[in-house]
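The chain that follows stands alone, in the form predicted alone, written as structure tokens.
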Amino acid sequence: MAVKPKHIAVLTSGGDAPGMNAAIRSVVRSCSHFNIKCSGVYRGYQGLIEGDIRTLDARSVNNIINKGGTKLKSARSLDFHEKEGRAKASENLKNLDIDALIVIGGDGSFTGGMIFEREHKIPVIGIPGTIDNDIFGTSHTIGYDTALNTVVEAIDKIRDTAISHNRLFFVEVMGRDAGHIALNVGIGAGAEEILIPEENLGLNRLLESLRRSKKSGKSSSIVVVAEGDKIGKNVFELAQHIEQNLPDYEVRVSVLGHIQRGGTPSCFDRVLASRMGLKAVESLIDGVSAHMVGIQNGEMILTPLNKAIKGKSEIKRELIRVSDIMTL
């Protein structure tokens, strides 16, 4: 029979994502509901090593569900990569009688949690928080939906300028290894072309597509580029190549950068984070460890951390087909 944890710690690690605060709130209030003590670890794994751990109760998480970023802060920790650092983190948890850990973050954070669980036998559950939506075992990660809305709004504003000046804009969005953001916002914002790491469009095809757009009467165009796209070394080199080969276009580049991470989380992300936080606490109560909470077909599921880390989130081929047809 599973032994119910008496004291759960929660931390956020890696890049921040809108909805992380909602997940923290859910973990804390779920612990309160089940009469489990809860503590927050500040500054991720580095705070775990340095003992920056404070008790949280239901009132500690008032009025954060609508806030972007993370109340617990986040930091990269090279020390946690070392066995000695993880041993110090384990010692800090044991000194506070903390017997379980919830990690909100991406695959790098989950890798650290999995190793920590294996070495020190402390139950760990992961909650996926990353705007890239690039984690296997869930159709949506916390922050992804908000990022999509943020980027679409930005592109809508850029298009106003593109139309006014008859310009071609290359808009770079986040997505080093996955094109989920670029593909979805490209369709949603009516982009003329979408460049993603999973599909090598090639320079010749891109040039031909832009020529067709010009001939069809389009006086301005938007090309959405995932930062991991492999056509050029970077979006600026790509824009320069297009300008040299299509002199009729006045080309501009807009790199949206970290604006995509911030902002008020959408209703979808708030609800998702609330569901995931509760599921994480209930999983620890049920004796589950080394798993990640996810959502598939609207239902909460669990995926082993090693599969979540090693697996690859797949681009929906249907969306690529939709994109190809819509760009006519």
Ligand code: ATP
Second form
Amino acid sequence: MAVKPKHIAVLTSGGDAPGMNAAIRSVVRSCSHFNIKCSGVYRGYQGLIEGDIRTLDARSVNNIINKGGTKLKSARSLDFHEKEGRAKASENLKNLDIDALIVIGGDGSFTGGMIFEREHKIPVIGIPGTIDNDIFGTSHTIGYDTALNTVVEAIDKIRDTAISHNRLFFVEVMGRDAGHIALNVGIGAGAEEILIPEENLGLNRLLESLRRSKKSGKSSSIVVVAEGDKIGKNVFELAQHIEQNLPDYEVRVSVLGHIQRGGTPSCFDRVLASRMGLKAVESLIDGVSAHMVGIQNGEMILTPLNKAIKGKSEIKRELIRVSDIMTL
Ligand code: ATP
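Moving on from the form predicted alone, please list the structure of the form predicted together with this ligand.
Shown next: the complete complex, the earlier chain at its head.
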């Protein structure tokens, strides 16, 4: 028989993502529903080590579902990589009678959570919160959908300038080593080319494709480049190479940067976060530990943390075909 937790702590860790607040709210209100005390840990694992922990009740998460960022703040903690740091964190939880932990973050946060669970026998459930969508065991991470919409809107604006000046724009988007954001926004914003780490287009094919575009009558172009793409050393060098080889084009670079992580969460991310928060609390009640909540084919599922960390979230090959045909 699983022992129902009496006091659950929740924290956000790693890079912030829109919808994290909706997930915190969901955890807090789900705890309230099941008569479980809930506390928020501020500044991720660093706050856990420093004892920056405060009780949260259903009312303390009013009016945050629509807010980007994270009410609990996030941090990267070097101390949590050390045994002593984790021991201090465990002591803080014990002093407050906290008997389970929910970690909202990316694969680094889950690695930390998994080690902590093993060392200190505290049940841990992960909720994937990162705009990159680079986590195995879920088709969507919290924040990804909002980021897609933010980036498409930004590229639409860049296109206005591209058209007005007959320019070729290289737009670099986030995603670390994954091309999910680039591939989807590239299709959504009607980009001429999409460069992602999973597919090596090669400089020559890129040049060829841009020459073809020009010949077919296109006077401006958008090329979406995933930050992890390896075709050039960086997007500026890539743009320089193209400009040298295609003097007809006036080339510009736009690196979208951190605007992709902020902003009001989309309805999809709010609903996803609300579902994941409830599922995380219910999983702890069921005696589950060291698992991550995910969504697959519209349903909530659980994946062991070690698989979520080690597995690769593959891009949809079908999208590459769609993109190839749409950019003719
Ligand atoms: P994002 O995808 O936004 O980068 P992330 O969760 O992968 O999010 P990281 O910076 O990799 O972000 O990890 C967040 C925190 O998790 C680290 O600052 C550290 O405190 C903890 N962490 C990561 N890896 C480990 C590890 N091997 N051992 C202990 N703690 C870890």
